[in-house]
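Starting off, we have a lone chain in the form predicted on its own, written out as structure tokens.
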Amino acid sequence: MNSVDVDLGPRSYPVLIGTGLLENAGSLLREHGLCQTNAFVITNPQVGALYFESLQQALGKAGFMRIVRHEIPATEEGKNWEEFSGCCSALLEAFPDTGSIPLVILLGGGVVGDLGGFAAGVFRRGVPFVQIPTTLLAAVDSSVGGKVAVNFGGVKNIMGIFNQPRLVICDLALLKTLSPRELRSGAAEVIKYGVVCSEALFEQLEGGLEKLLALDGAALIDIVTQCVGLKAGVVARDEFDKKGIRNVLNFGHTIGHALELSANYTLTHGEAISIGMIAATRLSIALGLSSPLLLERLETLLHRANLPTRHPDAPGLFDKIVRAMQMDKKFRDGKNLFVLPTRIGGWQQQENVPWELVYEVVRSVLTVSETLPS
């Protein structure tokens, strides 16, 4: 088992990375100072059917007396205000007494982690929670850093808070039940880290991406540990996203999020980010900040991961993307802001990019000739 510390002073916590951790989850919670005897487990139907019983047994062995299960939809459409409100109602119904504060445990992917972490942050002005990610994407990205939110009013992640978990238990054995498409989706976020944060990681992926996709034990634990370490370092320097440092994690997300929403979530998050990274890199080249060779290497790696680099066009899709992009949370005072790669392992943010260039790169990733991988 590897352990990566997210160093945030009194809000610090470890991310435990290994295999076989779920069956020992109860003892791990106790070892890290979590002494509650009530647990409220938020999951989704698919993950709950696979892993809730094992978690329940592990918690029971550690002295948890009452364990309540609450399920939300697994898809991004389910990360909405209604499901969030329903989760808060279930918390209050299960634990109406102020003396019976539960430990909230988030067993699932990014949707469960985002919505559940938000609910834990506002219930009784905040109760402790633990992340147990069950997807590659959640393991390397969304379970770490404390950004929790729901979609609202047609805008992705617009309602949310910063709320750090007390512990992240990343059992990589749980990834074996993922579909190939979900694994590829997580690989997009891994590739993101390589492009803008670590040349060494990118070169490692160029030499052995297939090992990651095959869930090779040694490669998986090494790459996940690297990604978590990279994110932990960024978050430690800019926890509340006020200094511009944390913007690096949004590479590919400005256009990617807009496409994800505008395509009615027919894309996974990682697929949308894959296309968004291509668009952002083309924008960087157009501005003279990077070379076509960077784009070539990125496209090659994304194709090896069987990730899309373009999306089928449809009537009105371009206009929807532009409108959604203009709601991006990074934009200020009418000025856009993009995270652009300058070299493998390097980046800069660019403000007030001419909209004509932005429109051009958005159109460049919309095509009638490419379909999504299954």
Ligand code: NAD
Given for the second form:
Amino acid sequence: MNSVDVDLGPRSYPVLIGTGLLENAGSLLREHGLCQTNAFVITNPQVGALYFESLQQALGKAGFMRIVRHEIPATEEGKNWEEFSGCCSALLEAFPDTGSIPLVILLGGGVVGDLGGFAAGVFRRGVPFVQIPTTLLAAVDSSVGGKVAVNFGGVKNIMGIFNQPRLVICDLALLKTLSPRELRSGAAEVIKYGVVCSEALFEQLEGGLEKLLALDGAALIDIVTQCVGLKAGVVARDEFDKKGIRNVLNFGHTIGHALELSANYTLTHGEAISIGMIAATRLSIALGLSSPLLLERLETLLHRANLPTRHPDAPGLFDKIVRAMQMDKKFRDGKNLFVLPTRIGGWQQQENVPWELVYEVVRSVLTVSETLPS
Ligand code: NAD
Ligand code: GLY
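Please supply the corresponding structure for the form predicted together with the named molecule (the preceding block corresponds to the form predicted on its own).
After this comes the whole thing, all chains and molecules, with the earlier chain placed first.
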């Protein structure tokens, strides 16, 4: 088992990465000082059917007396205010008095993790919670760093807080039941780290991305550990996203989030980010900040992962994307802000990019023609 520390002073916690950890989840919680006897497990019907029982047994062995299971829908459309409110109601109903405060356990992908971490953060002004990521995306990204939120009013992640888990238990064996599409979706975030944070990781992916997609044990634990280490390093330097450092993690997300929302969540998060990374890289080239070779290498890797690099156009889609993009949380005082790669492993943020250029790159990823502008 590997362990990566997220070093945040009093809010520090380890991310445990290995296989067979779910069966030992109870003892891992105890070893890390979590001594509650009640647990409120948030999951979804798909993940719950696969893994809740094992978790329940593991908790029981470690002395948990009351384990309440709460399910939210298994799609991004379930990451909304009504489900959040339903989750808070279920928490209050199950644990109405202060003597029974539970450990909240989030068993699922980014949707469960984001919604559940938000609920744990506001219930009684915060109860402890633990992430057990079950998707590659959640393992390498969303379970670490404490950004928790739900979508609201047609804007992604607009209602949320920073709330760090006490522990992340990342059991890589759970990824075996992921659909190939969800696996690829997680690969998009892995590729993101390579492009803007680590040339070594990008080159490793160029050398053997297929090993990751085949869940090859050694490659998987190595790559997940690298990604978690990269994220932990960024979060430790800018936990509350105030210094501009954490923005690096949003590479591909400005246009990607807007597309994800505007396409009514017909794309997975990673698929939208894949297209968003292409658009942001084109923007970087147009501004003279990076080279067409970088775009070519990125596009090649995304294609090898079978990830999309463009989206079919549809009436009104462009306008919807532009409107959604203008609500981006990074934008301040009417100025836009984009995270742009400058070389493999390097990035910078650019404010006030001419909107015409932004429109051009958005249009470029909406084309269905085979000869895309680069
Ligand atoms: P998800 O949580 O919707 O899971 C994707 C699908 O995979 C679901 O249908 C789920 O039921 C299924 N699934 C999950 N684990 C499974 C398993 N082990 N076996 C079989 N099926 C399984 O999606 P996701 O890609 O994990 O997360 C996307 C969300 O994460 C988005 O809402 C995005 O905004 C958010 N996100 C948050 C952060 C952050 O820092 N908080 C970072 C990146 C993404
Ligand atoms: N996923 C973006 C962040 O954690 O900052």
